[in-house]
Amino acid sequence: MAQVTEREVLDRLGTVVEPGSGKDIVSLGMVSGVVVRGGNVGFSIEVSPQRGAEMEPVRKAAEDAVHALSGVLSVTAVLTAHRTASAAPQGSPQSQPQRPPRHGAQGQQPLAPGVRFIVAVASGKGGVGKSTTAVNIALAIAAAGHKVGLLDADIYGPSQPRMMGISGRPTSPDGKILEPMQNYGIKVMSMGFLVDEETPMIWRGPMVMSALQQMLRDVNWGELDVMIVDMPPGTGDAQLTMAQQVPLAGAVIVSTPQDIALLDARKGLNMFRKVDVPVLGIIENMSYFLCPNCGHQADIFGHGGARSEAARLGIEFLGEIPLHLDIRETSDSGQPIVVSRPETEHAVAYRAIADRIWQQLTAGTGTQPRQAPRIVVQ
């Protein structure tokens, strides 16, 4: 099968006409973010916010045009709306309510309708081991007999394909819905399956938000007890999209013990609170280093900071995970410690954390569908 090229995609898109001008969407500069991996193609079509609904037929026509190319397995086109300064509403930012789209609005399919609980694993900053924590929690919940999915929401730095030991790309039997990749009994979706590992994602916020929505809506997740979402670090567009538009049952905050990490973790926690997402608790990762030779415990980043922060904020402290070579090696090799070395104390610690999360979910937290909140910028 011949490899589809970006040039071929753009040539096909050049046949799609924007009805208002009578010109094609490529010459009008409306097409951006073209991604081609194997037979999977993705791109965005930039439109003005007020024309989003009427441009849906153009989006569909663009998908159909590219799908007609030989060798194309799936096509994902998203409409992205950019508001220019001249088009912004009049009045000060303080007076303008920001109303995010509601879950399943405007006739679109609901996001992951078969998933009982969606849990975000988040951090206020990078480098705290959030992805390692997310994958081991997901595997620990699955080990307890539950159906689990793992969504890698870090568009710019996806790491779950490597951590889960999955290569290749997802298939789409009908050209519309992608089949998630699987390993260790878990369904997984990540931008890392669609883009080469060393390819940078140079996407603007609206494109990232559309990609996250489609990885939830246009993937055959099926019936799941829990979906663990590995969030990108920080409190930017991707985090706000997930918090506002996805019916999250709760969020888990990962931090290391030192003050600067806890400061950023507090920002992430407060973001979820402001959009009415329950915070299930804090995990202290890299809590201490236990020398494998002499058994001496060294508090490299301090110790107990997350526990104290949880007590101060009135949320649960879910547990602590040490800084240990085995955890790093198993994650890098695609054999996370919960499944490759389940008898170790580290795997036991992850399972205890997962059990506590499950207990909170089934005790009532997040069992009611959560509507997207109304956000007012002040």
Ligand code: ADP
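Residue numbers count along the first chain shown, from 1. We call the rigid core the largest set of C-alpha positions that still match within 1.5 Å between the two forms. Just so you know, these numbers come straight off a predicted model, no measurement behind them. What changes on going to the form predicted in complex with the named molecule:
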The other form holds:
Amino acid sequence: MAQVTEREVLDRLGTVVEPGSGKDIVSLGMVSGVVVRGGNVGFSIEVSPQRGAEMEPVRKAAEDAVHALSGVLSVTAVLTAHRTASAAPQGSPQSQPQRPPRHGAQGQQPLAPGVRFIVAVASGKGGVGKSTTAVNIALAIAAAGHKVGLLDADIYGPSQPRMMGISGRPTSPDGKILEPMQNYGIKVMSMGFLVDEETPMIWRGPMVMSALQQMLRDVNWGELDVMIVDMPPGTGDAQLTMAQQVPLAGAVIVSTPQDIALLDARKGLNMFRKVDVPVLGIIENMSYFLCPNCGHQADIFGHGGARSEAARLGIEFLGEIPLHLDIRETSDSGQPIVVSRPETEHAVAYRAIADRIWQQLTAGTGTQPRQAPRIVVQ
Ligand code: ADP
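Now show me the form predicted in complex with the named molecule, since the one above was the form predicted alone.
Time for the whole complex; same chain goes first.
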């Protein structure tokens, strides 16, 4: 089958009319970021923030139009909006006391309705091992017999395809809903499956949210006990919006001893507290260096900072994971240590953390299904 080209996609989008002006969305300059990867097509439609909900039919029409092209397997159109100066948050997140209701931006179906607990794994900054921790925890929860999904929301640097050892692209039998990828018994979705690693992507806040919503809403997650969301690093607007709008049951903060000292992890805590997402606890990663040859333990970054900080902040210390070559090698080669070497002390440590997370999730709800936040249609 001939591969669809960007030109063909744009030509077809030129037939989609924006009802307000009666003109097509391409000549209005609303279409950008067209990505064609095999038969999978993605693009964004720029709208004014006020018109997000009313433009949903246009987004849908654009997806349908492109989907009708021969050779197209899946289409993902996201609505994006420039924030106007008046809507932009002033200063740090702390200076915004208002707490908008959590809802889908396009106010449609609930996000991932079959998922019992959605848990964010977050960090104050990049490179602390957040993705490695997220993948190992997801697999450890699955090892305890639960149904688990892993959503790579780290759209700036999606690493879950590599860490989970998954290549290829998701299929979409009906052209609307994507089938998640799977490995080691868990379902996985990542922008990394849809977009070339080399493709430069410039993500603005609303676009991030829209992409995340689609990865929750337009993916056949089915019934899951837990979905682990590997969040983008940091505590900026995009992360705050996500924490607000995704119905999170809780958040886990990953931090290195250094990071704790630099207060980055505390910013993460504050962000979730501000939007009423329970922080289930903090994990100290690269806690100490365990020499692979002699087993000697060296506290390179001053191990233990997270434990005392957690106590001070009144949150649970979930556990510590050493800096160890085996953890790096297994996660970077697509064979996370929890599944490839389940007998090791590192795998045991991840499983203990996963147990604690599960206990916390179920403690408040007993056997009742989680009460999802109400979806507000705006
Ligand atoms: P983040 O998601 O915070 O950017 P990653 O999970 O991608 O961080 O980890 C960054 C690098 O550090 C990766 O190469 C990963 O394999 C490695 N790494 C993460 N945690 C550990 C650990 N405990 N011991 C050794 N290497 C680790």
